[in-house]
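Only one chain is included here, represented as structure tokens and corresponding to the form predicted on its own.
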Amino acid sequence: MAGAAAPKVVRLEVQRNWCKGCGICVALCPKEVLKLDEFGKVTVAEPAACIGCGRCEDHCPDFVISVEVEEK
């Protein structure tokens, strides 16, 4: 299969106790992986949908999210 991208594993870590609930990560996620829960804190709602783009990690003002991408 020429030109196919290597499969990857994406891990998201969220430090909910640091989250202020600004919603920036939710707004920037192209796959709607992140949601705000009933307490206004970020949660990983659809982990399998994450493509590892890192927008959430790059733009979080409180350093709540960590994205790790591992090529298989």
The other form holds:
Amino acid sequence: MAGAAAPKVVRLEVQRNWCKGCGICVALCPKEVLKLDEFGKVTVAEPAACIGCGRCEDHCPDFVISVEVEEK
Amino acid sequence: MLNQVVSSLRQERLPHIWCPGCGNGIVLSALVKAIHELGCDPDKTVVVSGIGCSSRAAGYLDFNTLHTTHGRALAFATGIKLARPELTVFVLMGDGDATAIGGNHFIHAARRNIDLTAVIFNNSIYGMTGGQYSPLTPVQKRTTTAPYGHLERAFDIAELARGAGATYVARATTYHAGLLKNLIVAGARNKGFSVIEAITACPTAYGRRNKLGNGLQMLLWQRDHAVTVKQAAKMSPEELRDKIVIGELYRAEAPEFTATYEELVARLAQKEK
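Here we have the form predicted on its own; I need the corresponding form predicted together with the partner chain.
To see the whole picture, the full complex is given below, headed by that same chain.
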């Protein structure tokens, strides 16, 4: 990983049954980590791509997504 | 971080009643993060709300909460703060709740400069009752009670609060959720009446009727129309016409009501001796 910042571990958790499928998290994610599944609810499609910016968590109106970042 | 937020919620009540894409949950999340940052003791934290979509927020919070009557959240909160000044009191209201039926309570709480932190969810409409116009509906926007476009001018909550005597006035949008959290923290730290206006989207009652798209599109509209206080200072009134100025708008020093009341009680007690 050339030019990568300090290594960190990102834990992304989804409380799926609270999701109403508004799609805000999917649209705001800069790395296309999230997508809506066939039921229109959020799912983590690319967990490894997550940079832990927290935009999904801050803008989720339904308390569905939790982003925890641990510096290694 | 979210786990922290969820720990302060009454999880058995979730998912909440708000529509998909409604911004109220973003405001609630920012409020809880602010309360955690302030390090408030949950047993000494009170959240009072009025009536309306936004005021359902109190019911989801695991603090001391009071869901009061329409427009009267500040009246109940004033009573709580005067009886127990050591409590930290947050008041959640909608735009109609705070400035229409609750307009008098709002200006007089500001005039007294009582130490309350009011967070006003401004979605420009009465969502819960079916999309009637509120004092914050912008001119020409459509509502169920203004099918040809609204004729009246809207209030400016920040100017109203400032004119009435509030000592901390700020505004953010749900797109600027981090800023919103910071402003709530600063407002709560102000010893006096603090008003934080949160611009939030009502995609169901307001967005649909005005062809503003869904919750996401309304959120992006906030991003594109918000300017910071610093940017606004360099802009003309013409340029600012369709913009939302965000950040800390006003701060002042004034005697705080519960403190002056306590002083009076102490003075009279001294006289009796």
